[in-house]
Amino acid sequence: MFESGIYAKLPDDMPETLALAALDVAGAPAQTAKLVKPGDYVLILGAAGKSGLLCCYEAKKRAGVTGKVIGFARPGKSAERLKATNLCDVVIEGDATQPVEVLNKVLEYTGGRYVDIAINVVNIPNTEMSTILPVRDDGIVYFFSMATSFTKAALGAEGIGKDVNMIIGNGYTKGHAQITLEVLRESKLLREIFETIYV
């Protein structure tokens, strides 16, 4: 390995397959842990997926009782599974490629308040504006999804006059492996979901 190569020591307290399933998306929850502060309103698009569940857990933990975590998911099994976790204050079902629909549903829940942070972990294209629109000016937009078109995101934000800070998720942030594996240690429910679906 090169000196700058990324590696993580596999833990002794969980199967290798479980650890690898979590480490595959470790950058997203670790970045969420860094970005979310007490009292923040956080929107997570793709909240019912592997990285989405981990991000919901970290967002809920960091936003605290004064913040809100809004999970956005496709209608059906995914949304029902997410609701059962109680990791979100509300689960909104809908189409993440429809920005006006996403915005209206979020504002309906918050009573007209824009969110402080939106996290995109959706694995389909054309969800850029759905992530940007619900965020307040000077808020944070975190694109972890590799389906993101950064041209659409940049020009879209400019086109609607939205002054937000956009972050590209590169899959690595300091402590990402430790933070993500700790989530599976802290949450028996998430560990069971990962063992059932992703291992």
Ligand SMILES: NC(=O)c1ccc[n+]([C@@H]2O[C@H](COP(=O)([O-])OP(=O)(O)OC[C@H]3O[C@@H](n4cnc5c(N)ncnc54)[C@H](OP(=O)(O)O)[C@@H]3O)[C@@H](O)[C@H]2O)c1
Given for the second form:
Amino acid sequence: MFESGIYAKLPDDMPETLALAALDVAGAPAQTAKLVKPGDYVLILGAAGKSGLLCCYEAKKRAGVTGKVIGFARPGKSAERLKATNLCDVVIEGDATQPVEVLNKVLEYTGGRYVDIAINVVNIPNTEMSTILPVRDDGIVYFFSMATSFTKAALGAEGIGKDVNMIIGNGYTKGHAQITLEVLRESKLLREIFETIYV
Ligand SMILES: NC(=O)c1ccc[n+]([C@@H]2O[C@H](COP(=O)([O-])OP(=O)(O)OC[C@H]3O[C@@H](n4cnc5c(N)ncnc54)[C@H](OP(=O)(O)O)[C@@H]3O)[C@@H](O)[C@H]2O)c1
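Form predicted on its own already given; the form predicted together with this ligand follows:
Following is the full complex, with the preceding chain placed first.
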């Protein structure tokens, strides 16, 4: 182990398997907690997945009542599961590989306002432009997905003249384990979902 290598003490108040399932994606909700500010409009692509659910919870907590959390999920079981959580202000159903479709659906919901932050937690390639397109100039694009192509994101943003700050989803940010495990303590619902699906 490197001297700077990270570790987290497993908590006493939840099963090890549950804690490990959440810690696997701890960077995403922790970064969300740090990036989202009160009043922000936040788009989350892949919102019904493991990291997506944690990000939705943190985004709503940080954006507050004046902000909006827009969860984007595949139609069917995923979208229905996400809707049932009430974690998002709206759940938009669609295909995250279709940038124009994503943009139009987001703008239809916001009444033409571009989002302040878009978070990509999908598990498939070719979703870079769907993440970049709905973000306002000087907004933030956070790519947590490992399927993200640096080339597609960088050249795609240039191609459409989008001046946004793009962040590579570092798996680590200070306090990532504490922030993520706390979500499972605060939200009984998310804990139940995690125990049912991911443990
Ligand atoms: N940066 C890091 O340090 C780090 C660490 C861990 C993981 N990751 C990455 O983070 C990503 C998410 O991980 P996860 O564990 O949260 O994955 P997950 O639970 O599989 O969630 C991914 C979500 O993306 C959705 N999705 C797939 N195709 C879609 C489409 N065309 N349109 C809309 N939604 C779509 C899936 O929908 P369905 O529910 O319908 O399948 C699923 O809900 C992965 O790429 C993973 O490799 C990164």
